[in-house]
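Below you'll find only one chain, the form predicted on its own, shown as structure tokens.
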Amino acid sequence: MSINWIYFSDTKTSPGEIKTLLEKDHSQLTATFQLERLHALLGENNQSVLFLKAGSLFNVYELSQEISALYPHAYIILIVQEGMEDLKKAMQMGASDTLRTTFNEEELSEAILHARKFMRHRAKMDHNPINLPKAEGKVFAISSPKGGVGKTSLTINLAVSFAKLGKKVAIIDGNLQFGDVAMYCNLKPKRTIYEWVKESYGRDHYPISHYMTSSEYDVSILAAPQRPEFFEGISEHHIKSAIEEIKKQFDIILIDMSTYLSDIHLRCLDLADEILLLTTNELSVMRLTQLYLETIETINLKNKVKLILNRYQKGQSLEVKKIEEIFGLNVYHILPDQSTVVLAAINAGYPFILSHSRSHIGKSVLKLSEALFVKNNDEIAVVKKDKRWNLLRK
């Protein structure tokens, strides 16, 4: 795959470090200060990454919107003045990433790395025969037996990370009484899973997507009922049907699980391809996590579990090796403790993966999504054993 690296500046500023860094990796950058030349370059190759710096003749966001409309294949990295960096606005205008004009080498390297990964993923998608039926989506159950450990926050930011990788993503709020996924995204859904069960389950009135709420981050949400008492009308059969229907329409489905295990939630775990079990380095949380693991081991689901250690600080309580010994599982991924960033994002109703994409926690969640994406992109047939659910029902 050959990437067409392009640099445009209406201030006639030299690409400088961008060109130097790309040449070190044996990549060539074409710089232009003329809009006509830019259009010609973008039209030559459908694998184009554009560093866009404007502000003299053009508004950089408006120019990005125009270019993305004309050349939807282009991966646009905006270079903006200090204080003007707004990833939310950039995404709305068709850009994929932003850099401040005062960027350092690490930030530039990271932006180039993300661009390469995205272009590789898209190249693989482009080579898939268009007449093949769409593969069913992968289901991840995000779970923890303890509230307040960051489960919902991880679900939302992981979903946005998958969307940034070009996947079509859905979230099912599995906390049917007090779910707050929509609130975390600053959304007020008009339709929820309750309306779907009442109006469309078992009928051909509307597809389930009609009852999902779309966010500005390219993530669709099947929200929890608006009233806690409405959950009584929802059964494990409803949730099974919902998951199976959503799998046909989305690439990635994340279920934000409740802290308790009912028949509904056990069914979610059974239908999930992966169970991301979130824990922290606190004895009370680890004790409940151990009980949770013992419970799902009795129904032969422990093999699906990937242990995620959240809010980790070096020198804190137990070491990672000791935690792995306690649970009999390897720690699949470690998320750093950046409570200030996470809480600010929750209060703003805006994912930190966008507002603080280059923070330690932002980078860590993106790395987790990439690891899960690569693993689940390998088409390996797995025969599920029906006896799992039979064991559960005995």
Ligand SMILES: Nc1ncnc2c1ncn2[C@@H]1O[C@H](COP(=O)(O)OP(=O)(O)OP(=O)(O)O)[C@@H](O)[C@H]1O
Contents of the next structure:
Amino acid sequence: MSINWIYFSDTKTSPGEIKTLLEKDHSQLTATFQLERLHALLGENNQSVLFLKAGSLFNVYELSQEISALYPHAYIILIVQEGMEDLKKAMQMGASDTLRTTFNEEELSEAILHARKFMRHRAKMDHNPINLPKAEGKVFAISSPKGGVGKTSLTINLAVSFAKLGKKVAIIDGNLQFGDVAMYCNLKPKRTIYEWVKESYGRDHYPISHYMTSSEYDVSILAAPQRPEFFEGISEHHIKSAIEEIKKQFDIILIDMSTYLSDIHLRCLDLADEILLLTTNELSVMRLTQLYLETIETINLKNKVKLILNRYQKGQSLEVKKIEEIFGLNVYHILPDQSTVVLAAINAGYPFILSHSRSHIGKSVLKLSEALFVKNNDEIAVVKKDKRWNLLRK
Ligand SMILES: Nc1ncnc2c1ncn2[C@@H]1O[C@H](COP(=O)(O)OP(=O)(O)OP(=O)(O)O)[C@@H](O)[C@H]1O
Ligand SMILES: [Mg+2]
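What's the form predicted together with this ligand like, now that we've got the form predicted on its own?
Following is the full complex, with the preceding chain placed first.
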């Protein structure tokens, strides 16, 4: 694999030390001060590492964003003024690393070494895609057309519950603009679906697992982009690939759906094995749930729906029988209203299924997971004895 080392500066400063160090390693660096030439160089092959220095004609971060959108394969190292370095911002703008203009030899060597490692690893992935297990996971879309009915809470706790049953579980945050699955788990993902889409562009077997965040309770999360505007780069095609890739590696995939039905979300419903439609017995929620069901029926997906009644309090508002009559559908499972437990878990960023496993809501979610997936009751009994989960219970 031969790396295309490129240097661009709009201040017309020469590459100096960068060129010298690379030449010591028998690598050639092509330097240019012209943007047209830079585009030509980046377009030549997809193994480019670019040292990008800008400050007079261009804003270095904006230029990085433009280049990374046009050449997603490029590994960009930003050279920024002292005091202006911001790795997080650099990464958001598509760069992979930063150097201060006053870098020393050690810092430069380290940046070059990282770039080499990354390029080597990526080339290997292109030529030897990982042989993934063939058995495919089961996909559940946790849906509701009304906000705040408990989709994210159920998704996370159900996921942990499946993991307790010994399954390898993944969550896809389907709220691509304001997803909060990671936040509910007290995680700050460095990589999300956005980075996967950006960096895996044009590759069939790019390992999506590298872009998933592991939680301490054995559930992996494909988090929503860090910034709402990044969702624009994600298409229905990307979501389809993501689900298909994740299905190869996990037993259970839960998608925390958004309240609206875009092409992306329709694709999720289409690829889901089951749609867990959450409702409460409030009339305003039920009206929208009914509309959602009618919409789903027109695209022949109603047969996948399992109706889950959340925040149920006996004697309050409509009773279950009446709800079933209205929807023309059986209520598959009832989750009790227990705001003290659910809210405390959200605030702590820790699933109630672990912190309050014996609460009504904890037991109810566990029961739901058992009903949904495990056909073999012996399997549940064996896994339930698994001691490692006792360690996780608070
Ligand atoms: N079974 C329950 N008992 C009591 N409160 C609950 C229950 N389920 C959810 N809640 C409360 O409902 C609120 C919304 O929950 P959650 O964020 O999971 O909903 P959501 O459907 O994901 O919302 P959004 O549409 O904004 O993504 C939270 O404050 C949570 O505490
Ligand atoms: Mg939510």
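All values derive from a computational prediction rather than experimental measurement. Rigid core: the largest C-alpha set superposing within 1.5 Å between the two forms. Positions refer to the first chain, counted from 1.
Relative to the superposed rigid core, L113 undergoes a CA displacement of at least 2 Å between these two forms. Core-superposed comparison between these two forms: the C-alpha position of P336 differs by less than 2 Å. Comparing the forms between these two forms on their rigid core, the Cα displacement of L50 reaches 2 Å or more. After superposition on the rigid core, the Cα atom of T32 is displaced by 76.6 Å between these two forms.
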